[in-house]
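Below, in structure tokens: the form predicted alone, a single chain.
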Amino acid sequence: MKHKIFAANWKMYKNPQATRDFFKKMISFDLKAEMIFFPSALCVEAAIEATKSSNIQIGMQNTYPQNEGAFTGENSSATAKSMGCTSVLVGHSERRSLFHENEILADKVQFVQSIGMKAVFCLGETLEQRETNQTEKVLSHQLETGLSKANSENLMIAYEPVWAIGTGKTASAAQAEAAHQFISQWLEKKNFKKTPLLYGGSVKPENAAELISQPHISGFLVGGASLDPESFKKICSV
């Protein structure tokens, strides 16, 4: 049976009290699924405190690739680990497009792995790139550059077609599976073994079952639909 992973990227939503309220409800569902939540940095402590008695994992949305130092405004994954975080998102499309992160991603993945945390490496193509048949070329380049210093011990991949993030558009199950299959084949050639592949891009209760049924999709990285506990419960129950 497929081991399913359900991750939630809250972006810059919720304050600490809303975070506590969410997890009080989420824990009451008593779901056995593997769940990883990525709240904003200011809500991480509240999330960790609220989930101490549960199987829910908490991660960071971003990190700087050093333990500490004069890096104003950045987040330390080493500090996050000491607080109880298990994972870090690296390379989300918003970090790439809004904050122009690309070359630094390999260092981020390497650092996160070096301290025993799991790097959740995000990648995906724009609508223009898909419509000009560049999807595999773009994914290959992102994998080559982002994983150039990585190992397969503490790694997950999240495929998020940029054109389907927060747009209401969703890749069809066939489109998502094709991209996941390509990523899986690339990883096998590079000796990255048993790397879970998550799909992200307007995942919601209505399409979750069809998507998770695809052979190369191990789970989801959910955005908007993870902000409501009832909605996320339905997704985690597929």
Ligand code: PEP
Second form
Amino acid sequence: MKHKIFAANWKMYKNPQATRDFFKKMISFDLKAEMIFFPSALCVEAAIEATKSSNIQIGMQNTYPQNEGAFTGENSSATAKSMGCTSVLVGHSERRSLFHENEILADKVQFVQSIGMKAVFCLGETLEQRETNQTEKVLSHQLETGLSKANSENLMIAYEPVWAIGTGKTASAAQAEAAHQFISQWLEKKNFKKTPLLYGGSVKPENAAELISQPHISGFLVGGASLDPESFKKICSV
Ligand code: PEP
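For comparison with the form predicted alone, kindly provide the form predicted together with ligand PEP.
Shown next: the complete complex, the earlier chain at its head.
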């Protein structure tokens, strides 16, 4: 049986009280699935506190690749680790497009792994790139650059086609599986072993079962549908 992983990207939603309320409900479901939540940095402390006697893990949505220093406005995953966080998202499409992150991603993955946290490396093509048959070329390039300093320990990949994030348009199960298979072959060639591959992009209770049944999809990174405990519970129950 497949080991499934359910990750939740809350982006810049929820305040500490809403975070506590969410976890009170979520924990009451007593789900056994592996779940990792990525609240905004200001809600990490509330999330850690609210989930401390549960199987739920908490992570950061971003990190600066240094322990500490004169980096005004940035957050350190080393600090997050000391608070109890286990994982860090790196290279989410919103970081790539809105904050122009590209070259720095390899350093972020390396830093996160160096302090013993799990890097969840996100990648995916735009609609224009898909429509001009560049998907594989783009994914290869993102893998080559983003993972150039990575090792296979403490690594997860989230394939998130940009055109499916927050748009309500999901990749079909066949499209998602094809991309996952391509990524999986790339990882094997580079000797990255046993790397879980998550799919992200408008995952909802209605499409989760078909997507998770694909052989190369080991779980999900969910945005919108993870903000409501009932809807995320349905996704985690597939
Ligand atoms: C995301 O933000 O990583 C994401 C997949 O969002 P959504 O599920 O809302 O498309």
